[in-house]
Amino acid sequence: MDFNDSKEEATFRNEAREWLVANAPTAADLNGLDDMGQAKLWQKRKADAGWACIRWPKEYGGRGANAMEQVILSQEEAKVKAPNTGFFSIGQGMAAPTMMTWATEDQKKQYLPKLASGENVWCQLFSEPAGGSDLAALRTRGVRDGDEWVVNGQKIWTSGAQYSDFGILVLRTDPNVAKHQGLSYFFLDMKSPGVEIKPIKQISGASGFNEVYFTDVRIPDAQRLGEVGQGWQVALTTLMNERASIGGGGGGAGFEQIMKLAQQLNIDDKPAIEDKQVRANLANWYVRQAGLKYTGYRSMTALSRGEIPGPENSIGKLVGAPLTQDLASFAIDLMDQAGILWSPESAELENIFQSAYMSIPGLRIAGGTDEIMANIIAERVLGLPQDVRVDKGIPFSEVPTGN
């Protein structure tokens, strides 16, 4: 594994700094603008000078980039003080993928160059109520009638749907076949007649979730994506996608932050990071840091001789999130009676450790839970004899629902 940019990489990555360096908003320019309006001016700079989304191909918004080049790209973004484009990310990091493997040509030059500059949102209108984790155990039904089907049933935790332009969408088309057999992959515009959005309080204070009900919801098939009855494998190309974009970030609280934290505080009228408890946790957390770091390199390393990252990318994830719930919950221990305390101006090192704490729950949630990548891990990564599926090849009408 090769840590160093090659001659050709170093040239683009002074390219990248500069650029950014040089564009990267002002506060002038971004005077009076909440946090949307303030992600959509820096996303539409960078598309505008070609800078958003560069692995696409341009006739869709990109630039033809490599994946190193990609990687480069967001090492340095990282690095200048520029708006948060998150509200992007299961558009760009999702939905386009999908859409790259699946939609019409048409589809993809009418819907993709808009999402890599910003102008539209998307969201990923998956999970439900009763499923849990089994996401093709979903109910959500849709009936055709002529070139449209209608759509019926409710989703759930669904990120960034209030205020998203479009959604990518699963639905039940024929429940008289097994479960993974009777699924259509669709998308639709969110300001649909019948489509109804609440959010979720979280206990954070956030609403980033949203529970999405379908009211007699029109959808042309030609917003099919794949087959009738290929949704389970349109939609392994969206979690593929998804699990490689979801890490175990907690809004800043990682090993940096804690050993700050322990050098500032005391314990006993002495520095925290002279305990010897404080400094075998800092050690053990260190350690499982530094081995995601270079778990990521190795899938960094497949991207620039052009593989494709496998199942083991579901590592990061399940290592990623419970590590920096167990690095926030040390950390408000650590403040003692102050860690209680949630406002950026008030609290220790602006509540990164209070807000991850909050957080973090809901990442070890989205994506697939801990459970899911454990077993693709064993399953995919290690060769472990599968779970045993009673429903399996079962019709999905006859499967058991204890009701």
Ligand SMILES: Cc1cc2nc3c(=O)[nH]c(=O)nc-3n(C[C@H](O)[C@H](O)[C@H](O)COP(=O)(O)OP(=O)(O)OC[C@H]3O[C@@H](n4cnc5c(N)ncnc54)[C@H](O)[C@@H]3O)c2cc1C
The other form holds:
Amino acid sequence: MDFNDSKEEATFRNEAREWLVANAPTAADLNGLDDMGQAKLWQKRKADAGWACIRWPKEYGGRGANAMEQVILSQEEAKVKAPNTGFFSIGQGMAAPTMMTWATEDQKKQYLPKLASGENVWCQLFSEPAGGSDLAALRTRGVRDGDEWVVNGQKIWTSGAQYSDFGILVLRTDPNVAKHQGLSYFFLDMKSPGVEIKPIKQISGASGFNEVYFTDVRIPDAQRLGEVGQGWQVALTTLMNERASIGGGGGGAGFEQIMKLAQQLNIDDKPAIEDKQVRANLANWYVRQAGLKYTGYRSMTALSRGEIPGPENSIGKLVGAPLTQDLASFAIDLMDQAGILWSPESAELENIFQSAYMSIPGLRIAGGTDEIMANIIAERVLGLPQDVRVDKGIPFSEVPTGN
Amino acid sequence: MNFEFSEEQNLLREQTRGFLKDFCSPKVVRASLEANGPFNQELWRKVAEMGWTSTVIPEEYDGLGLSYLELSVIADELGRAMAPLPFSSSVYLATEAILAQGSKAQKEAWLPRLASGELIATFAMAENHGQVSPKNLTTTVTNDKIHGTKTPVPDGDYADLAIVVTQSSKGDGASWYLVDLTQSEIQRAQVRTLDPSRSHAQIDFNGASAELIGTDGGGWAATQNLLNRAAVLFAWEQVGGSDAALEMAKEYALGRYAFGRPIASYQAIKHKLADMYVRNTLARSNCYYGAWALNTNASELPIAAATARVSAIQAYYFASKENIQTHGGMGFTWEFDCQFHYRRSKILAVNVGSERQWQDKLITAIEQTSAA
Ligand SMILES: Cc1cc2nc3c(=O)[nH]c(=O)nc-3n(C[C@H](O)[C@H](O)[C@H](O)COP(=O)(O)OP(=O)(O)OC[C@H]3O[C@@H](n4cnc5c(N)ncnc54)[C@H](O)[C@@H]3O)c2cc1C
Ligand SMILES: Cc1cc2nc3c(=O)[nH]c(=O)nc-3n(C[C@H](O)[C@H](O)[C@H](O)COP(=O)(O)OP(=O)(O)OC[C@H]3O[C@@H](n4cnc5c(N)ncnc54)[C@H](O)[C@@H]3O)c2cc1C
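Based on the form predicted alone presented above, generate the structure block for the form predicted in complex with the named molecule.
Okay, now the whole complex, with that chain kicking things off.
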């Protein structure tokens, strides 16, 4: 047991580090650019040199690298001060693997390199008012008209729709068969006539996600992925990649930060860190955070050996998000009466916990709620039976609905 | 990155599990529990023959000279089987104590016999309720004669030898003494505990001969280091037990029907078991880190040990209590084996110091690391 790179890994790490250090944008490079502009500049630079989406085949803008090399690159990139490229994660992490599996060769050549280089930003148009956890209950209709599909309905919670060029989309193309059977999967140009995007204000005050309305929007049939009625199967490709790409992060509010806070603040005229209850709570968070980290190391070992990581990988978000929520809540309490003060833009230690407190509730819901994640572990990891379902085998149009 | 056991170590796991399946079934655990008597001597002999007691003892003292990764694998499996053996006392504590602090002569005198399993040794620390500290220790040694009372001492009713934590001669700290427990100036009696499948004793020392091991006054630092090492191995036993409890709950839930369907199909049970799985996974991964630190004598050992210990205590407590819950009324019966885990989890949780203490040690170790 050791934490050392293999010879090939060490060589790769050196090469990656050298390139990153030499090429990470300087303050002058980034001067005058907004967050998206900075992200695009950095992504393009990486893509031009073959350091973007490195696991993808070369002909689609990647490098043909293995999973372990991807891990190493991420580790090294985290060490240089580079712009946040999170804008591209839905497109690169979810849309691209779906295209890779289901699109035609021409489509892959046309769309994937621009996804890799950050030239195109993609969003995920899955959730609807009536279809969240139960995604297959979605109702936005697609009706065939010659070589096109005419789309009417509403998506909701679409992160990044406001700045996206393309979207992946699941539609109900047949309401008269059982709900999973009546779906089809498409991608579309977000500038298509009839697409209307309305920002939704979150409890944190930010507007990261949107409502997206479709009024007689026309999508070419050539932009269908999979067969008509096969949409659920295609969507599963996306969802499997979604779970792999969402972590439990809390915007920098973790154990190290609360430890620092507890060293700075006083309780009963002594540093808060000397308080036994504080120590016990911090220890509990530390061991959970450490457990996630070392679980990650176990998965990496599997990758490094060319194996598929075991199911232990699936616990990240389910552990990380509630942990950060509790930790942030306790940090605010430590600041006592002034814990309510919050400047959302500030990255100061006295502000990050409030920011985490207000953003984590979303993370416990996005990409599969805590309850759905627990079900997934129970069913797929432990092999327990699926929930009893009352909508099985009946046409979608006859399934009971509520609010 | 190589954060996994090797193929040979996985093979050892298979062998160990197979052996314990044959010779340490729940029936064997039950026999020890119900006999309320000493440990299973036949099983001990077999375990010693397999070489488990000699795993990390160097070859010059007749050991196998293997690593702590092999010992971790064995601990994991012993925990899973809830083996009614003095393994933790003799191997994780006494053998480690002698390896760490013994003189050459002491090592030569004791290690070969500990390796062969012919000798059973223990570590005597607790002096009744409450946490031991160098300030409240009452056991003393004058002119190599030991006086005082230790209770509960794991396996103290039949161990041949003990390393006893005493007051130092100047009364300013602690010292360790090797004491032959078969001397007539020693009275010992089994005490009743939460888990009779692992026996414990009260030992009264009335002027028996004792031999200093390590330095006079150096016993407290030695104890901390010893407990850090043992904590990793205890944690492995705990995660082994946690996984076994989860499997037991799962099997029962799949077979038990209520309201026309398996209770394993109700989310209250599904999510309970998913929660066990999550806690077990975190604790197990922390044990990997603990094993690495123990095996390489890393400066991170205090943090790694406390991390493994805290999460393993929590995981086993949770798995053992929710396993009973999943079994409904049956889980509460003497006849069912759920009680074994519930009892064992508590014994393991306090044996080398309780959760509260280790949470505190963890933060202290983190403070010291960041100050350094
Ligand atoms: C910050 C954020 C970003 C998002 N970004 C996107 C995006 O980019 N694209 C996109 O398509 N979607 C996005 N979503 C939507 C997200 O996928 C859904 O919110 C999520 O799947 C839950 O669906 P819902 O909101 O309809 O809640 P519901 O499904 O109505 O759930 C409500 C409650 O019921 C529980 N529940 C539901 N079903 C079950 C069950 N079977 N068993 C037990 N409990 C159950 C849930 O756990 C939850 O607690 C985003 C959401 C958030 C919060
Ligand atoms: C100390 C004690 C004294 C008792 N005294 C009496 C007495 O005097 N008279 C008498 O008649 N009975 C008595 N009982 C029996 C008691 O009422 C039952 O044990 C209890 O109702 C649970 O039933 P069960 O043991 O069959 O467990 P099960 O019903 O098999 O339950 C097993 C597990 O499945 C869970 N479960 C079951 N159904 C569901 C569901 N629909 N949703 C979610 N989870 C579910 C349970 O919560 C439990 O965790 C006693 C039990 C005990 C422990």
